[in-house]
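Have a look below at one chain only, the form predicted on its own, in structure tokens format.
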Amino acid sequence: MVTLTTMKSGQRGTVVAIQAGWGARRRLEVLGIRPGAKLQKVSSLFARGPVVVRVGTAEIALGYGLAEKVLVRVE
């Protein structure tokens, strides 16, 4: 398992867990990022910039800190 920040661009995976408080988990769930969800990392900027992921047909930009809390099993 890896975090969203350590995944390489183009990799796909399944969300295994979210290691965050209630508020952050709720925010991610509203965006469609919850345990069991399949996603693909689109890109990330150098030096702790936002991480862009594709969940279904939507592309979502997450801050580095929030992306660090999402654990993914890479396919």
Given for the second form:
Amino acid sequence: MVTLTTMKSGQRGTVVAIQAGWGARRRLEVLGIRPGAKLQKVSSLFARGPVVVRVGTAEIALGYGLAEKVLVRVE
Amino acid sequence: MRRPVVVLMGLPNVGKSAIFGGLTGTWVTASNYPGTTVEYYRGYLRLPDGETVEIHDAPGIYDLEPASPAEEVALRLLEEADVIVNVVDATQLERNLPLTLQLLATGKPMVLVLNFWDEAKHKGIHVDVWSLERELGVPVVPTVAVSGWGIKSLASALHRARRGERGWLERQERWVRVGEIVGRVQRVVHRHHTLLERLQDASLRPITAVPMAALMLYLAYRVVTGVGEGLSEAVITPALEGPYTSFLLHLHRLLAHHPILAQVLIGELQGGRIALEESLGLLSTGVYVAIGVVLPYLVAFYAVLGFLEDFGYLPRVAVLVDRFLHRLGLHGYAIIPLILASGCNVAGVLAARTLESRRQRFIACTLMAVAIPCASQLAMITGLVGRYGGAYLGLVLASLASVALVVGTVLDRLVPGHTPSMLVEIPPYRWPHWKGQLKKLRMRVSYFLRDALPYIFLGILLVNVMYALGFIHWVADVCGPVLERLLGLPPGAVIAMLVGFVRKDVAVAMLEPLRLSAEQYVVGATVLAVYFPCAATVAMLLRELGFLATLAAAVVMFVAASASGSLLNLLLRILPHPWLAAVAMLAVATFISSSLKRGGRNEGA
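Which structure goes with the form predicted in complex with its partner chain, now that we have seen the form predicted on its own?
The complete assembly is shown below, putting the previous chain first.
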């Protein structure tokens, strides 16, 4: 199991858990990032920059701090 | 009897504003990024049966629990709705339907709009409209809002609005239900990547993203200056210098018996001729500043900004600058209000509503007020300082960047509250529709002509009144020595400072008659940009932040202006070249910023 920050660009996986407070979890959920959701990491910017993932047909950018809290099982 | 109220509801960036425009014939700003609409707009539509309904365009929301002031606006509107039009992005049914189910549970009659119908087809996404109607129990209308396709069917579907599937589902149940519906009504066919999608991926990969951003910035700069100069030289200057000055001279002769009126309207003649830059009349200098200098660049700037907005580039810039903006107490998405502020600070302050916390809104608004000159101010600065060479113009911009860096770092440490991580949806690239582009440009330019032009005239009028009353000499005597010693500016620069409270472009123009050196123009232009925003921006700050926060911001501006102006003056005296001064300014700012950061970490440890 990895976090979105350690996951490699191009890898696909399934969200296992989101280790964040209620508010952050809800913000992620409405964008489709919730336990059980399948996603693909598109890219991440150097030096603790944001991570971009693709969920369904949508692309979503998460700040590094938030991306660290999303646990993913890589396929 | 009150008219029935129809409210457009939906996720951010699904095209509600474009649908609103289509239905009501009025136009509100629509762009390709989430959070364009932060206020609500109202318009009217006459239905085919002759009844008139009121249409409200609401800011986008993700669900019925608000997370920002813009979302609260939307929820208040929902309560007033007699009919809901739920606008849905047809390419992302699964993401959109949870809100749809929540809206249905309110028990209000509803119509569902499947927007981006053409894009869904291109992407190989097929939605069965009839099955979706059966599943939800409400009419479903496919549209392509930017081209107007489907808007008529939507208008005639309004009186078929029905209460659909009822009952409040818990989040978990809602997702299950959404999965079920999507499984029944949507079919996705695989197809190859388009050129736009390849570009899309490249603009997010680190190796290609930075060069692309640099290229984009360079192109934007070239187009704005090229088109601006072209318009100015080919169209506006010949018109102003030829027939218009002869007209003014003629008018001046006609007003020979009304010296006060002649003074206010036309001002002093220079050797029997009209000097558009220096006569200081409403019709001479006022018109010259507004139409001759500012307008051509404003048109060019907004044409480029409008393209980038609708193309969908701005959220990608947000990803690139996220790290840097965290240093200033913001996150990447704050770049969008900051970019809008470089058109007009008033628009920037309003757009700051999309930021989640009060702390971020305060920092963003203060930063734009101190360090981001609006397009018309920058056009004047370019004209005034740029003629001495790009180095001097670069120095002004480097000084403003230094101010932003230091002010941002200080505010990040001082302002209580927190800045959450950025979380934002990146829209796909879309080719802008020319109709929308033209309307947007026309709206922004007419905003300038209608709302900014009076302030320009007011500024010029103020100068006239101050001269007439002898007020200038009095203020110059009092403040002159300070200006002289700290900033190296002559006492006459006070007039520019005073006018700057009203309007910045006029203020910069007031430096012109002082016959300053290039170095003095640099200091003057920088200080004018930093020390206080124009009247319209102040009014907006008061509305959005309240009195105390605006006062706090004003203190920051004053300190930043005196400090940066004095330092700049000093550096220009001891360093032989403006580039060196620019490097020195940036070095000082970086040093202050990083030592503040280190101090912060030690304290935390």
